[in-house]
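Encoded as structure tokens, the following chain is the form predicted alone, with no partner shown.
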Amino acid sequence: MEKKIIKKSSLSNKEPSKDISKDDIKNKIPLVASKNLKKVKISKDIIFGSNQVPIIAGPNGVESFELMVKVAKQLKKNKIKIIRGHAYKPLTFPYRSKMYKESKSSGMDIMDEIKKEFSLKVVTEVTEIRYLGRITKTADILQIGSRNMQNLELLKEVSNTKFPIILKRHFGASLRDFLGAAEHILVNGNQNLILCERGVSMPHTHRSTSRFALDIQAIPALKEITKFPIISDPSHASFWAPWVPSLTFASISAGCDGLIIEMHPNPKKSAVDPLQPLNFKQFKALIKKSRQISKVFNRKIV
């Protein structure tokens, strides 16, 4: 009887490891590892992956209309064009303080008003597929938080909107895992992908209140593999406002294509994560210094 020769599939898991192999680049993440420069255009004057370094700034949660107005005014004063505010907010533990409740659809209504009044672009997090319809009525950029990085059904549905997507790296994920999740977005035909480094778990984080450490090395490492924009979130990584400026400047120097900065008029009264937001004075100083540093690398803060 003739013996059949079965060829091994080129998609076999030849070199499974924590790091990215040549086999991975060829067979597992061919879309994310494309050699073509990928720019994500939000508007005519906001382009991730160009010589610009767009800043996304605002509080963690949409606490109130009054809060978001104060934040929006500060952004306009500092010539920042993208506001963040999450109406749907997953927390590490199920218990929420009396200060904070998810504002959900009412929070998105607030962001609608802010967007119209101040002509700002809006970033907000998508936590569940059921909220996607409401969020896409308002948001300009959809954020997938670290805890949902490998929520593949959510990635698929968000990808199908064709909206720009910020995909945050999970704090326990290798770059291999991270780019594998990104491939799930790209395979559905959405090229508007922005990758975000937001800190990883480590044995020591140098301060008792810091849960993560910003992986600055991930920025140049990712740029060796992918041409999609890489942004940095020093606020969530450090969980400590005094470190945010240094980590911001380091991220710019490492070549990041954008930044997420948490800011609040009164950080101590922030309903979520009060240790990490910058106050308005600190934010203004950060933007001023960031503009100076960016010029050294022929880049521009917007």
Contents of the next structure:
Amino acid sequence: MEKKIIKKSSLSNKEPSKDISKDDIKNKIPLVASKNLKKVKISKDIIFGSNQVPIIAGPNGVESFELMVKVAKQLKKNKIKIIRGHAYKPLTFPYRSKMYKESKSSGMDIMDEIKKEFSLKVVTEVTEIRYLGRITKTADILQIGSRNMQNLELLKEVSNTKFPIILKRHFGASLRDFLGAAEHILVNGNQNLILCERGVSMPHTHRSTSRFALDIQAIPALKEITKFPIISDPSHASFWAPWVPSLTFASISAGCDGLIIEMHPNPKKSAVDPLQPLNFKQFKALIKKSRQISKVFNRKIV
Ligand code: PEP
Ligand code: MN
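With the form predicted alone done, generate the form predicted in complex with phosphoenolpyruvate (PEP) in the same format.
First the chain shown before, then all remaining chains and molecules of the complex.
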């Protein structure tokens, strides 16, 4: 039988993260692949890309003022500094339950009050350019959701605000495509970039409640290529609250630079994705253990 000979040259052009070649790094993603460590400073005591692991937590949507007050109080109790909640939200299917309306500018008004009353930083999603004006009045970090990862016009406009940006990886995107989208943000002159792994679609060998699987190896793989902070979202990845703690601890161990955790005072009543948020007791336990695990890696949950 004839032996196949693999040409050395075809392998030598590849970085360890396999689908990204040296040519890509030089010519397609030179900014995102810059060798300088990139820190994204939100305030003097919240820095992504440092020894800190900042936690971003809150419900899926800004459903009401009362909900956000309860969540904010819980964050304060656990010494967590960044609240999340979307007032604008894309959904997988076009139908919305009666419980769930996008709160839009009134949701942003709620976030504004919460921010002032509790001195928390705010993360919220930008779905369309036309909402940017209102969102930037209140938000501290702008999130580009998975479904908009390659919405290039949106990336450009959001980049132009110079706000810190969380770019979530689309659940079907290769790391090459993800980093290509990130380069679109950087090329517009905004260096405040945070990359987020949030689960990928794969053959569904898990139970049907698992829509996605957290691509844990994306964290070290991305770190081979980029020095921008990489955060992990175990809530959207697993879509299933009981798995969120394990995936959180695994993400910390894999070297993530921050986490997005969905939490709600009464998850069953959450207007969207009720299987996913942690309740307050579970959240407290998660933070406690995350603090212990982070110490092993000389890092600190904030
Ligand atoms: C979210 O953060 O609420 C969200 C919908 O995330 P993703 O875009 O990753 O699905
Ligand atoms: Mn969500």
